[in-house]
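A lone chain, given as C-alpha cells: the form predicted alone.
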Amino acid sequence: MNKSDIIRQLLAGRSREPGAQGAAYAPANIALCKYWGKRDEELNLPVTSSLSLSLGSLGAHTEVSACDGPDRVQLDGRELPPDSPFAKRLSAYLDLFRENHGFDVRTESSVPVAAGLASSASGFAALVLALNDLYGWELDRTALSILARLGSGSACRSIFQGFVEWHAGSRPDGMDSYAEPLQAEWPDLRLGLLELSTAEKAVGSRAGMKNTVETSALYSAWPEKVADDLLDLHTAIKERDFERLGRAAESNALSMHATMFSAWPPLCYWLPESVHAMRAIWRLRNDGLPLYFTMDAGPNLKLLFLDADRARVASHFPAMRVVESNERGMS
C-alpha cells in the first residue's frame, strides 16, 4: 500500500475541485517522548508511539490556492526556486492531490526551518488543514492527522494543541497510526526555547533516523525505553508531578541521541554550546532549581520548568524564548 492508496481511501466521495483559497494555522510541537525510527518508510509509520507538547502561537500559517502552470512556493515572503529542498518536498506531497493544475503555497513560519525546532511538523500540518479548507473536505481530525503524517511523521501531532500522543498502531495500512490530544491541563508548566543555532542541519532528520535504525547497536533497546517513558509521562501529567515529567523527558531525549552516537557513521547534532547549556542545567538542578531539558534532532534545547521558577531560569538563560499559550497543556 502506498500514499496514493491512503489518499483515495480517506477522500472517497469528497471533492477534487479546489475552491478559491484555503488557509490554516498549525503549531509546532516538541516531543517529550520522541519519534525516532520507522517501521514503514513510505507511510511514515513509527516504530513506537510518542508524546508531545504544542508550542501554541509558534508554528506555521499557510495559504494555498490552485494555479495554472507549475507550483509556486513562498516561505516567509520569499519565493523559493522549484529545485530547493523545501519546495521539492512540498510539491512531491501536493502531487497526491493535484488534478491538472499547480498550487500556489504561501507559508509564514515563526520557527526556523530545518533547525531542529519542528518546522516540518507545523508546516505540513498547516498545509493539510489549508487543503481541507481549499477543497471543503470537512475531514475529522483523525483523518487530517493521518494525512499530515504522510507528509511528515511528527506533523500528525501538530493538528492539535496541548499534550498530544501519536499512537504507533500496528496495521500495515497505518489507519490506526494517528495522533489525539490528551484531556489534560497544566497551567503553570512552561517551556523555554534556547535557540543556539538557526542554521539548516547538515543531516536531515529523515536521513539521520534511517541510518540510526539500520546501524545503531543501541537501537534495539529504544522501544522498551519509550514504553517506560510514556508510562512515566502519562502519570506525571495526570498527577502534575513535574520532577517525574522532567526526568522522563530529559532521559528520553538523551537516549535518542545516544542511538545516533552509536550509529555508523556516527551522528551528532550537538554543538559545543549545546553541551555547555546541558552542563549549566545539571549544575543548577544540583543547586536546587527544578529545571530539565529536551532536544530534538538539532542543537537547540527546550527547557522545562514551572512558572514559579521562570525569573530564576531566565536570569541564567536570558536569550531563552518562553512559550506562551492559552491552549490545553500550557498557559
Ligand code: DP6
Second form
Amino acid sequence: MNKSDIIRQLLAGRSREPGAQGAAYAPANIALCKYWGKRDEELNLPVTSSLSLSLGSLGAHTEVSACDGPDRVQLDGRELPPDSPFAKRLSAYLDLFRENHGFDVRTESSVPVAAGLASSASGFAALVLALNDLYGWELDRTALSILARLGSGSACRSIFQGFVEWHAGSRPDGMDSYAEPLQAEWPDLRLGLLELSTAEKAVGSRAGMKNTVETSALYSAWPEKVADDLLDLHTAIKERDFERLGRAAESNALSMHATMFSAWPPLCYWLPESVHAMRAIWRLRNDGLPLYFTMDAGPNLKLLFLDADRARVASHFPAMRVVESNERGMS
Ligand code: DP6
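Alt. form predicted in complex with the named molecule, vs. the form predicted alone above:
The complete assembly is shown below, putting the previous chain first.
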C-alpha cells in the first residue's frame, strides 16, 4: 500500500482539475501524549495513539495555485531554494496530486520552522485544506486528517482546534488512523511557549523516531506508557484535574526523551538552557506552584499552568509567550 493508492481511494470521483486558487489556515498543535514511532513509514502510521492541544491562531496560513514550470514555495514572503528540505518535502507531497504542472505555495507561519514548535504539522494541515479549496473536493474532516497524515503524522491533528486525539488504528491501509476533536473545553488552561533556541535542529523528528524505534531498548516500554498516560489525560480533561493532566503530559514527554537517550547513535535535543528551565519548574512545583512542562523533538519547553497562576509563572519566565484561550479557539 502506498500514498498514491490511498489518495486514489479518498479522491475517487473528485476533481483533478485545480481551480484558480485555494487558501486555508491550520493551527499548530502541541502533543500532551506524544506520537513517537511508526508502524508504517510510507503512510505515517503510528505505533500508538496520541493527544494534543491546538494553538488557535498560532499556525500556518497557506495559499496555493497551479503554475507552469517547477514548484515555487514561499515561506513568510521568502522564496525557498527548491533543494531546501522543506521545499523538497512539500514538492514530493504535491507530486501525489499534480498532473503536469507546478504549484505556487505561499505560507505565512506564526510558529518558527523546525524549532520543535510543530510547524510542519500546521504547514501540511494548511496545505491539505488549501488543496481541498483549490480543487473543490469538499472532503470531510476525517478524509482531510488522513491526507494531512500522509504529509506529516502530527499534521492530522492540526485539522482541528481544541483537544484532539489521533487514533492509531490497526488497518494496514490506515483508513482508521485519523484525528478527532474531543468534546471538551478547559478555558482556564494555559500553554506558555518558552523558546530557548530557534536554530534548525540537526536531526528532524522523522529521522529521530526511526532511529529510536530501531535501536532503543527502552522503546518496548513506550506503548504501555502511552496507554496509561492517555487514560490519565482523558480523566484529567473530563474532571478538569490540572495536576493529573500536568503530571501525565510531563512524564510522557520525559519518557519519550528517555527512549531517545537510549537510542544509538544517542539523540539529545536538550540544551543546557532546557535543563535549567526544567529544574526551575521542579523547584517552583516543590514550592507549591502547579506548573508542568512538555517538550517535543527540540530544546524548547511548553509550560502548562492555569490562568490563576499566570502572573506568578510569567514572573519566573518573562520570555514566555502565553497562548491565549481565544487563540486556542476554546472559549
Ligand atoms: C515529537 O509529525 O513531525 O512532535 O510523521 O515523520 O512527519 P512525521 O513526524 P512528525 O513528528 C512529531 C513528533 C513529536 C510528537 C508529536 O507531535 O506527537
